[in-house]
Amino acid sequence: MTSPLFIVIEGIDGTGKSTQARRLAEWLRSQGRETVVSREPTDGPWGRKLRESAATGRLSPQDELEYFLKDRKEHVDTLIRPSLAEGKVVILDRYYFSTMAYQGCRGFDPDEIRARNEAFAPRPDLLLILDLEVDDALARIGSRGDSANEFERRDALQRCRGIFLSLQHEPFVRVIDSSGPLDEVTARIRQTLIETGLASA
């Protein structure tokens, strides 16, 4: 059995999560690594609520951050720890990182977040920050054809965005530049793996 690997892509609405998600494990499928990969939320019944609340107008502040751990305890206990123990590479799109930062935005201690996050759900082995001026951020939400949910506001992914980048200096953490085209900034995250001894060239 392979050695588990459990990667984690963050950063604000629009900087390519999804994108380079799907890209790294057929990367590493290539390399013959067996790879899940998942997003937060969940399609299950507290992540479809969360993505409800996008389009229709969001929950309380308290109801969505209870919606969110019930939806993240549900994922860890179902595929995350099942596939990790397997050997398997979990990729998330997004995690408990991103609760840090939306639901700090409305008022809750980030620090208090993660705390409540890491007695269930295992830190990732590598947290890669997608990082883009959200300017640019919002034009590439408008470029293919969305417009900005309750989730996207200017100024509260101006202030997720400073969330997400505090964490920058811990040591699993690895900001990576998402802008440019998007061959560049796959590029950027296979080097930071190769660099970190978490996959081959």
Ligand code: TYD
The other form holds:
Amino acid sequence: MTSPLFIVIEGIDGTGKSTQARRLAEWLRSQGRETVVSREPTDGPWGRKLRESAATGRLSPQDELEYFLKDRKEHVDTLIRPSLAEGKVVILDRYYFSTMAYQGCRGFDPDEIRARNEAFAPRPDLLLILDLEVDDALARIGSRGDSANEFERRDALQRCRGIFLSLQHEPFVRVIDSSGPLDEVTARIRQTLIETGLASA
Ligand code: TYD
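Provide the structure of the form predicted in complex with ligand TYD, given the form predicted alone shown above.
What follows is the whole complex; the chain from before opens it.
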């Protein structure tokens, strides 16, 4: 059995997390490592409710926080812990750092959110924060950020980015400059894994 490896990719919307998660998985598989990719919110019952709420009207901040926690507990129990126990690489597109950032923006204390999560959710070996200026991120998702609604979103994303970056000095965290072509970002991520000794060249 190979040793397990747990990698989380985070960042504000528009930073390219899903694409980079997929590419990282392909690269690690090409090195013969059994790799699982997953995302939060998940496609399970709580995650589906959260995704639906984005279209049908947002939940109260309290309900939203509780649903993210329920979704994550299920994810930890059914996929994350079992896959790590089998010695697999697990790559997640968002995890509890997103709850710190996004629900932190809705008024909850990020440190309390973190503590509640770390009571049941394993900490990753490596947290990659894909970082981009908010204007560039908005441009990538096709928003100019200048209508009232978009202005509010811009402001929220600015605060989310700040919460993500507040983690940057922790030993398991690396910030990845996500500006420029996708291939360059992919190369930076690979380099980071090599430098941290988590993958070979
Ligand atoms: P996202 O990864 O953007 O999903 P999709 O690819 O379907 O657009 O995530 C959906 C939203 O959920 C995103 O705006 C961030 C938010 N979110 C939270 O607010 N808290 C969390 O704990 C997580 C995991 C996501």
